[in-house]
Structure formats: C-alpha cells, structure tokens
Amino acid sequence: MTDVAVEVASLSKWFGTFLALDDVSLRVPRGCSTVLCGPSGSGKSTLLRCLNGLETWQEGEVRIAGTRVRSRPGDLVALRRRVGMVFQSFHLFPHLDVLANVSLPPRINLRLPRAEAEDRAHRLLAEVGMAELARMFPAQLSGGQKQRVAIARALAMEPQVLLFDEPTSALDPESVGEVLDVMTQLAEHGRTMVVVTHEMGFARRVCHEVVFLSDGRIVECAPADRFFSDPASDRARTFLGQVCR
C-alpha cells in the first residue's frame, strides 16, 4: 500500500471563465491530518470536493491511495467506498433514526448483513458519544449531535481518507467543542484526514500540516507549528492576523 493517501497533481478547475483552482499540487501522507485554510473564495471547498469526485476539473489529476479519481459512475461508486465525507450541513436522512443513518451505507454499498452493519453502527456511535441516542431522529438532535452522527456514518464505510468541509461552521460554541473533540480523537488514532476549517486552534493543536490557499492557488504548505509560528508569506501572515486575534 502506498504511503501517500492523497495526491493532487497540477489540478486546475474553472467555473465558466472563473479559475477556481490554479495548478494545485498536494500530497497527504497516510495517517496524517491536513488542514486547508485561507480566505473565503480561495478554493478550499472546491479542492476538497474534487478529492471525492463531487466536482470535475479540466486539467491535472487526483489519486486516492494510488488509484486515479475518474468521473465515470462506476469509478465514483468505488471511490466513495474509500473516501468518507462530512459536510457542513450534515445531510442525514430525516426519516431514519440515528442507527439507520449510520448502518444503511455499509448495508447498501458494502453489502454487509443488517446485523453486522448495526453492530458496527453501535460501536461507532459509542465512539462519538452518541450510543444512547441511537433510536432518536435527526430532528430531535442538536447540531453538534447531528454532526457526530454524520462522522459515525462516514466511518461506517471504513474509509481510507476522511474529508471534512467546514464541519463546525454551522454550530454553536458548545457543539463546536464536542465535534472537534471527536475529530481530535480520530487524528490521534492515525486517521488520514483533510479538513477545511477556520478553527485555527484545532489546526495548530492537532493537524500535521497546513495548506494555505488564496485565489485558487496554494500559497504555502508547511508543518502546523511552523505555519503558525513563522508563516513564510505575507498573505498568510495577514490571514493569521485576522483569524487568530
């Protein structure tokens, strides 16, 4: 198995005439957590969505665990068995309880028997502190609880890479802490994670590497301690001065 979990090579993406990603190259080692940060509109979420095949691009390529990401439907199904994604707005099924939300993906995509999928779901819900709420429905949960269920659902597919797209931006401060605690545990257990976030305290404390984007380009890529203590670019210094007050 390759030691590189995610590899992006010379990736460029246009929306019409707007260049959203400009010759982006990136490598994420297996077992490492990487934060994508930068000002709004810098291309962070677009890059993340390319890693899961949710966006197509015009130039370059993406590889997950050595396998090239392609836009053909069969290839995308296989890709999403290897890549889990946690969205800002949860995307839980409102008509299913918590247990079913977590156990359904491996039943459908991995063909797990119902009992095995539910056993896995119970274990993962316990890991994210949601075991006692397994029979609740999404409408009965707080935002932080919904996001922890969404994390458990992503983990249920046993992905090689976890992607997080601003997972705390819609949450109240207390819920932010709950979700970041779960993500910290995942990082400490060696999960490969790529995280778009403005939570710079989490990035500094937990993540191995910070990738700073501006205007669709990677301006800086550095170990977290070096990025926060001695950013190499004026643009990154300005950004940190604004978000780390």
The other form holds:
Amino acid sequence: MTDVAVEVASLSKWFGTFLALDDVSLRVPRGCSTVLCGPSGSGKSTLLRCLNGLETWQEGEVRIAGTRVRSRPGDLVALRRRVGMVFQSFHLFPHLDVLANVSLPPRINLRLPRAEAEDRAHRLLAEVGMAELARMFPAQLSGGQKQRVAIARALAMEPQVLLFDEPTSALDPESVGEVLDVMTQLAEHGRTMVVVTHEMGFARRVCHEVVFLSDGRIVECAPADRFFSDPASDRARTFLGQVCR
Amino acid sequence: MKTHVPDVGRGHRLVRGLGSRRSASSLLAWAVALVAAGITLPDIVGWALVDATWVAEDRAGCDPAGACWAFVVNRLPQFAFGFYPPEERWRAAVALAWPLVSLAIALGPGFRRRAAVVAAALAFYPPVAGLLLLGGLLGLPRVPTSQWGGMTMTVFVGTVAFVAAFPIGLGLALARRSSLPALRLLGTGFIEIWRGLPLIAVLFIAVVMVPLALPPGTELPRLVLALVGITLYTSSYLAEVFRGGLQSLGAGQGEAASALGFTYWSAQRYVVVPQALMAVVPGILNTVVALFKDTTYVLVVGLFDFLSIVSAAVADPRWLGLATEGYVFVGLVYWAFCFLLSRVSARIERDIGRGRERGRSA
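Having displayed the form predicted on its own, please output the structure of the form predicted in complex with its partner chain.
Okay, now the whole complex, with that chain kicking things off.
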C-alpha cells in the first residue's frame, strides 16, 4: 500500500476552448486533510470533481491509492465506492428517511444485509449527532442537519478519501459551525480529506496542507500554518486579505 | 375530520361576501346552474326513472313515455361477457373483476405494503387472466379469442396494455435520456413514430400488415395483434410522461448516487425512478383514462368490446329503436370507470403527501 492517497499528475481540462485546469499536479498523503482554495472560477471545484470522475479531463492522470482513475463505467463505480463526496447542496434522497439515506448505499453497493447496514447507519448518525432524527425526512431538516446526514451517508461506504465541495456555502451562518465541528472531528481521527471551502479559519485550525488555485493553476501549495502566516505569492496574499477580513 | 363551523361565522362571512364582486359573480353562476337544472332535470328524471320500464320481454312491453331499461337488464350478461360461452362465464367474471378489485384495494383502507400488493395484482394480470380466458389447460375448455367480448374485453385490453406499456415506457424514457447517442436516437425515434400515428392506423397496421410480415403459416389472433399495437402506442405516451418526471429531478440526485458508487441501473432503481414516478402520478393516471377510452377503437378491427357489443345489441329487431338507452348506459359505465381511476389518482397523491406529513410530525 502506498502512502499517497490522492495523486494528480499534469491534469489539464478544457470546457470548450476555456482552459479550466492547467497542468495541475498534486499529492495528498494518507491521513492528511488538504484544503483547495482560491477565488471563484479558479477551478477548485472542477479539480475536486475530477478526483472521483464526476468530471472528465483531456490530459494528465489521477490516481486514488495507487489506482488510476479511468473513464470506463465499471472502473468508475469501483473507484467511487472508495471515495466519498459531500456536495454544497446536500443532494440527500428526498423520498427516503434519514436512516434509509445512510443505509441504502452500503446495502445496495456493498451488499450488506439490511440489519447490518442499518446498524452502521445508526452508528454514523450518532457520530454526526443525528441519532435522534433517524426517522425524519430530509425536507424536515435544517441545512446543517442535512449536511451532517450527507456526511454520514458518504462515510457509510467506508471511503478511503472524503471529498467536500463547499460543504458550508449553502448554510445559514448559525449552521456552519455544527458542520465544521463534524469535519474537524473527522480530520482529527485521521481521515484523508480534500476540502474546497472558503472557511479559512477551519482551514488554518484543522487542515494540514493548503493548495491555492487561481485561473486553473496551482499557485501555491504549502503547509497550512505557513500558508496563512507567510504566503509566498502576491495573489495568495491578496486573496487572504479579502477573505480573512 | 371536518370541524363544525359556527353559524355566526358563516352568516358573517356571507354578509361580508355579498358586498364583494366575487360573490356577485358566484351568485350569478349559482342562479344559472339552478335554472338550467330546473329546466332539464325534471324531464331527465321523468324519462330515466319515473316512467322507466325495468322488466319486459321485448320492446313492446316498455312504456314509450320512459326509458326502456329492460333492454339493458335483459342484455346485461352479454354486455359484460360478450359471446363467451354462458357455462364458462365465471372465468370472464374473474377477468373482469380482477382489475376492479385491485382498484378497490387501492381506494380502500390502507394496510402494510398495499402498494406492492396492488402492483403485484396488476403485474400478474396479463398472463393469468389471459390463460384463464383462453383455457385449454387444467381442464378448462378452450374459448377462442373471437368469442371474448363486452366489458370483459374492454377491461382486459385496457389493463393488459397498461401493464405491458408501463415498463416499455419507462425503458423508452430512460433511453431517450441516455448518454449513448444510438440509444437516444432509437428511443426518440420510437416515441415520435408511435405518438405521431392515429390509434386507428396503428390498429390497422397491427391487424392487416403485421401478419404479412410474419413467416407464412403463423397465425396470431387479431386480439393479440391489436394488444401489441395499443401497448406500443400507449408506451410512447407513458414514456413522455415518465420523461417529464425524470427531468423534474435535476442532475444532483444522479450525481449524488454516482458519487456513492451506485451503478447506473441501481441508481435508476433506488434513487431516480421512484422520485420521477411520484412526481407524475396525475400524468400516468391521465394516460390510463385516455387508454381506457381508446380501447373502443378495437371495434374497427372486428373485436367486440363493450361499446361495439352494445351497438350490435341496439340493432336487434326485438329491441329496435333503443339506441338512447344503450348509449346512455355505455356512457355511464365508462364515466364511472374513469371516475374511479381519477379517485385512485387523488388517493395516491394524498398518500404521497401524507407520507411526508407523517415524517414531519415524527
């Protein structure tokens, strides 16, 4: 087993003629949490979505735990069972209750017996502080509660890497904290996480590495404390000045 | 539960309402409706009920002032079962009652897994009811399809076409939204061709032209050919209803399912299709009502459905001149059936709403 959880080599992606990712290379060691940040339109969400094959690209390659991400449907399904993702707008399954949202993926995709899948779901819901609300439907939950269920749902597949795509951007200010608390807990337990976020406080406190993108390029890649105390590039300095006011 | 509205409040509302323009137009509408009812109802009730004859041997035994329902009563078994041999009618009765009982279960008091029970009852209907009507096994005498008819034929054709068209329509809708260009083209082409043909043309093609394309010597009953035609025709309409439901979902649900490692088919089965179907229940039932009425077209290929068997009976010399009674009866039966379907639709919609409600209070 390799110690590199995610490896991106010379990745380039065009939307039509627009170059969205320009020769991006990146390594995320196992057990590390990495933040992707940068101004909007810098390609950070696109890069994240390449990591589990939700986006295709033209050049370069992505490896998750040593296995190359290919576009063959069967390979993608196998890959996505090892890479969890949390979306900005939750995308919970509205026709299922909370318990079914979390237990369905392992039941169907890992062929776990129902009882076992539900035990796992109850355990994970307790972990994100949603044990009491297992029988609610997504429409009855607040944004923060929905996102915590979505995190539990992603964890239910026991992924090796967790991807977060602006997990707090669609939340009321008062629910941001509860979601960040859960994420902090995950990072402290040594989960490998790649997080696209504008929550620089969270990035500084919790994450190991910061990758700063601008115009589809990686401008700076540094340990979190150094990035925030002493950014090397002007663009990162300007960005931090705007975000951390 | 309805709560009792105190009289004071109602009076108050009426007084307040009288002043508004809306109430003036509503009063006018009521007045027009009452006058219209006053003019037409006495004659209708007099003809249909007061002066009507219910028991008679033939036309001469009927009071000419009123409706001759004796004709309908006399011919009721034939209207229900067509020319099915009288001693085997219980089989036709089962085939006729089965879908109606399924609908009654859907409308009746709820119980665990009711939806699954109703769905299974409908799914097993085509093969089981088909074999039961046809016979030739388990000691049941064979009854050729040419002797099937009446309400049994109408209900059989409608139910079988719906049950068969449902999965085909779902497949077509998914094909039309597929990311594979060839599949998309096939789905779209199929839907547009079948939807663009009048049903009568479809039936003629099925009954007249399809046998020419079959290998010589194979002979399929006209009923089977007509069923295939109606099924494919209905499936193209259902496909467009389903597509509406699929499109109402947005990309997020499919993406979330993919990201969790669902295969395409399990994502459709557990995540996408259930939500899409719930979103289009009224559209599905609307198509079923249209299908049920369209089954009357099978008469153009010589099948004796409910409408054509009544038409045939009207020409009977013993009961000549009773077309009004015959067609009023036909109209009432069709209307009652379609009304039943619309109640089922309303019930399903309410149950879906209540499912969310129940979750809310938990």
